[in-house]
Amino acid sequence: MKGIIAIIKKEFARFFLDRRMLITTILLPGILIYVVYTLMGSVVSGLVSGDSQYAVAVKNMPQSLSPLFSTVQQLQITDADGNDDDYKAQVEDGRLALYVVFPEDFDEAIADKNDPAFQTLQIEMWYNSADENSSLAYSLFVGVLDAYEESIANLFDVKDGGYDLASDASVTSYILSAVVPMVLLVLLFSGCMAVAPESIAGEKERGTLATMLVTPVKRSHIAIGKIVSLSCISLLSGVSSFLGLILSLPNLMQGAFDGFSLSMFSVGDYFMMLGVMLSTVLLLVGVISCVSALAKSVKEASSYVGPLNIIVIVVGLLSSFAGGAASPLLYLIPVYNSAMIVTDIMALSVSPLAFALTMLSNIVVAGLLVFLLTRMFNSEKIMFNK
């Protein structure tokens, strides 16, 4: 047990007196995900109030349609009385958003809509999809289009748009289920693939640990004494990340959703995401921990481990996918029982079973996965590539 806490003490004490690695492990993965998670928030939040206002150049702009077009602040409509090719010209050029010409008499023609002989009209708009305010001036003024078509043609209408049943915690648990999983686990590996290859590709290249192998420390206690040190470092990076995740995700929604909020979470629930964060981390250092014994040297480990972070991606986001488990069997997979969790959890139907499974079997793993190292330990040919 001494020969443990001695190479937690040294691990932690290469890691936490070094002021750079302290800070780019730990403290800048949260503050930058808050940023710009933040800053992506506040740009879509401009996108969808609409501030921006788009010039239309408009040619016999027919009575029937000039108040509704009023309404929409975002379009400046002027009549246009020049030429064809000068407006054409404009828009191509970016000086205006959209040139629309109406047939000159479109209100007498929709008055007859009724006749058997009655032809549609033909509308001609010219924007410039390269130009994004021309593309969004366009989508504006033919929703508005649109949405007069209906009025004058209504057979039926669904009741003040249908009746929305979802409350706001439903809607946040839907975003929350959706989004989490895969960036937590990203996040985890990338924590783990801070510190991992270092402290294990890392000492075999420099050969300190050689002779760390030679000193009576049994190879057992290094190995578990390695894991568990940059499993808490790790965790450390893991929740700082998430914590950064966490608090931006109503600035990033809030051009999106109004009401998103993170109240109806309990303690229990933070409790146990902690929980699967802390057995996950075990797992993937295990994993990471095995692979850079292979390797020579940090950059041969970081190319060996490199190819899982795909692995986890594409986890996460069948956890998303699948919603739920069908069979609580699944949550006994490793690294995809922590997404099913986590998506569990977000989603607020997590099962006690499910969480047992999860706990347990990444334990497991992790407890085999300590035991493969330590087996490496004691190859000589694996320590001293011989």
Second form
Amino acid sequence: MKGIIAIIKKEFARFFLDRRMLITTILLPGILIYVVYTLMGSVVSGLVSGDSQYAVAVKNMPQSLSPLFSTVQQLQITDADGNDDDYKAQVEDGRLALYVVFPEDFDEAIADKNDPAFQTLQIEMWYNSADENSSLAYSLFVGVLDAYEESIANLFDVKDGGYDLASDASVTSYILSAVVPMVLLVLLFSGCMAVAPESIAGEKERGTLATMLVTPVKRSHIAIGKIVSLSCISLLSGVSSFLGLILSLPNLMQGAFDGFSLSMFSVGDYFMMLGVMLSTVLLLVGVISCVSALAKSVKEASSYVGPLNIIVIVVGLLSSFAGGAASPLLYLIPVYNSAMIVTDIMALSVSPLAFALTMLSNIVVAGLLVFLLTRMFNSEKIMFNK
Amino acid sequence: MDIVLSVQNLKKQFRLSYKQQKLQNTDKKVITAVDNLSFTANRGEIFGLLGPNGAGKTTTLRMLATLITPDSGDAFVEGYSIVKEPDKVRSRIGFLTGELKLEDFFTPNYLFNFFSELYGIEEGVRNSRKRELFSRFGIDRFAEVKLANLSTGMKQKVSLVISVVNDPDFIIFDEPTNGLDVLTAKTVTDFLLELKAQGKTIILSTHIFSLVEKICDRAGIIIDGRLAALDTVSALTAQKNLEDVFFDIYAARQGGAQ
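After the form predicted alone, can we look at the form predicted together with the partner chain?
Starting with the chain above, the whole complex follows.
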């Protein structure tokens, strides 16, 4: 036991006293994710809602439509009475966002819409799809036209746009449960990847692991000490990234995500979340440590771990598609179970049995990995292969 | 006489990869690094293992330190088998070799404490030993400096101190003066003699003949994994100096082999 504690203390000292490692592994991921997603959110919302105005030239503006367009402030509409080609040239070189030509007797023709001889009217529009402003002006304009068309030929409506019975909480959790598990797995994995190869393959490469192996401390204690301490550090890194992600979600989704609040989860949900994350990290660190022990250098270890990362991403994706699990036995599959249980927690529909099976399975597999790592520490072929 | 180390028919073979076979220009898939080696070391003596590079010295010492296991044969340290009771052997020995490194990130003070903890040494005992050893080697001034920032000589002194952190009665030194300047080398050899004076048993591997002549009580000459000579240093050097004795044995071996 003393050996385990000594190893854990050493790993913590190695990590927490090294300011560079602390910043790059724990602080930066969370902050970066938060900043990047927030920036992305504000850029996207700037595109959608922005205050920019688009110059639109309209020929033969019908009287019936002109009040409708005046309510759309982004469209600066001017009457066009010149040559079509001039306006087209202006749209092409970006001075004008959009050029529209209505048929001359638009209103009169619409008034006769029930006449059997009525022919669909043609409105001509010129825009530049390579120019963002022009595209947006085009969409806005077409939107107004569609609304008008609907209003004059109105046969039925969905009253008030329908009544959504979902609470804000369930909408939010539906979105979260689709996205979060995969992202969470990836973040946890990258946290583990940042510390485990360095601590196992790195120590082997530098010859410092061998120094520990000549002391009477048990190999199994070294393995447990390493996996426990590395898991704690990886978990911190994962939690940091995860917080960055969750906190930036409202900024990223802007208006589209109004119902979002972290308060919809109970304290129990958060504890379950933490439990799943810890057991998953134990497992991932175990796998990465064993793979790293096989490698001769940190570089080699990283190249071995790369493909594992892809597997984790695929498993995370699978769980998003799979939806509710058919059999509780599926919760015994490591990594996949973590993704599913996170989905369940986010969807506010986690079953205690599934949670217990997940924890049990992850911890048992992590235990097996500790055993395997111990065997590897004992093997001179693996520890001293030059 | 009190036998501390008894090596019995120790044998170790290494498999050569195809690449290694090509490099060494040989068809042999297996090389024998240590071949039926037997010798003993008595309490309170410095036993020298002398041999050219690749003779099997380091492999022998690594087996004694339980880092690798012999293919056959066994060795007993204070009666404990290196094969069956490696844990007991580990807690009774000190091992200094170039391939065991200390983490550059830590300070001598931290490392001493860490390894003391791994050996389960009490804090009081640890602190007094640390004070004594650090001042003996002048490490005290650098106790809180990261290893990465220390000179080669100072690093070797720290390694030396850490290797005897558990105050072992049986110490294995693999080329302890390699790469050191004469002053630092002297501190190391003085320390070996001091340990001997305390009644400790030391196994020393080296290819420096003068070192063996100066400090060893007995010496074994290893060539190609086999013991070519074993006697007290005074008996070995009765007629010629050790270097000439070695050349004679080596020439005889080569002659015999051809």
